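Below, in structure tokens: the form predicted on its own, a single chain.
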Amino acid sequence: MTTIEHNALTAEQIQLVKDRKQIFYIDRFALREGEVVALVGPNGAGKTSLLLTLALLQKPTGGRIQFNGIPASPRNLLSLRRQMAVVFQEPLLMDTTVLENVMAGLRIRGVPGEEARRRAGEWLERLGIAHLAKRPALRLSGGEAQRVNLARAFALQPKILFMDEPFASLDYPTRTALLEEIGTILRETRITTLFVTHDYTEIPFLARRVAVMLDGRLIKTGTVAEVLGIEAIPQRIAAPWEQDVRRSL
């Protein structure tokens, strides 16, 4: 049995209620150090709300969240947030150069200028966009902008990475190429990662474990093969288990 000490993140009995409506209730969820977990489920299941809560960007109505065994509290929220990075579907780039965008988070966290420039440059190179360093970020294509967004996150050297459907708006060739690259990066860096997706074809590129949400609850977790009933080979994946799960609720 995995203990809290071996988990990068543990959440217990966390709940979110808005306007008297329960958005989610999770009895227990854990991210093991170095693993990548895909969080899937239909629209309205509560996936993004759970991600934002685990990333400490949204306060839960109740429950406990721990990072490496340290409980999150109002006193340590800032220090804990600085150990994370979040990548959203929309890149949300600033009206400045690509390099300045990637350096922005580092500067906010107090990284000296030369070090920030070095780390930003390394990730621009790694993601194949070093030649865009001086280009205005708002003039990039969708794929280029998302690469900048990802470079900005990786440059922070986060202990935990949260990604909320970062590939959803990209065309198929761009999405596939980027998924292959990010999959390689995550395997090499072993950054603990939770990524939300509605596209099951993305899962085998990145994750070895899947958590399924339905109506604000985690209803199933396991390996890709266990949950989706397939081998870990990128392909168009149906959800053969979904109807069975609904009938069992």
Ligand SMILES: Nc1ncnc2c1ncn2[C@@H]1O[C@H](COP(=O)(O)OP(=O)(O)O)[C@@H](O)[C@H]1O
Second form
Amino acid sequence: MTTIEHNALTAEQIQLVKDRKQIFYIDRFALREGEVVALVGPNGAGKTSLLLTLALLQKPTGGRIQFNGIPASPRNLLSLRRQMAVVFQEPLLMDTTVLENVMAGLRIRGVPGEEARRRAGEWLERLGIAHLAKRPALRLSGGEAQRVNLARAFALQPKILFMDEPFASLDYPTRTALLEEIGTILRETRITTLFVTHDYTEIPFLARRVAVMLDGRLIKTGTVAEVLGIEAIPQRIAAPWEQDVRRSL
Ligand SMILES: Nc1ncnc2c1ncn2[C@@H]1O[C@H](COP(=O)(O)OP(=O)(O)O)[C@@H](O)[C@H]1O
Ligand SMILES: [Mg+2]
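Same protein, different condition: the form predicted on its own was shown, now please give the form predicted together with this ligand.
The next block holds the full complex; its first chain is the one shown before.
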């Protein structure tokens, strides 16, 4: 039981039922402090549903979720949510400037204007988009918009970062550049992160640990090497986990 204290997040026996259909049942899932875990699996496996549940944006039908050993409850829901940031595939930017978009979340959390501006500016710089600060956010390219989205999440200095296929709609060169940069940022900031993807080639850039989801179950968890059979960022890789998925069916 002592291990629970060292986990940023622990979920036990969580399940989600919708329209009488069980979307997922997970006996146990944990994020240790400072680690990046990739949640991978085919479309429809339940990855987004699980991410939304762990980020406290979707109420589970049953089970327990703890953050640093503190159980989530209706009373602490808002304060727990404010310690997290969520990045979706679509950037969902507001119709205002890039800077205002990154500052907005900080202002909502009560960060004073000057500090919000400074923090937002730092993250625009870090993501290579400081020159776009005054541009209308809705007129950016897909890659630029996703950089704004990521800057907005990092500026919040979340205790846990959730990312749901953040690179999926980007073209290959844009995606590769961003994957490398985000990998570096996550290693430096040591933000506890759950990274969802259906593209296993993205995993080694960001994560050390992988959880494979299929039909609402976690069918395999382990290190990148254990699950994918590879150690470092690959030039060209096959899909060993797909074979594992088939074998375990
Ligand atoms: N609001 C909903 N009502 C009913 N079924 C849903 C709802 N949202 C998702 N599902 C179902 O849950 C399953 C998992 O979906 P999802 O979590 O989006 O998977 P993934 O992100 O892995 O593609 C799918 O079969 C989907 O049709
Ligand atoms: Mg999804």
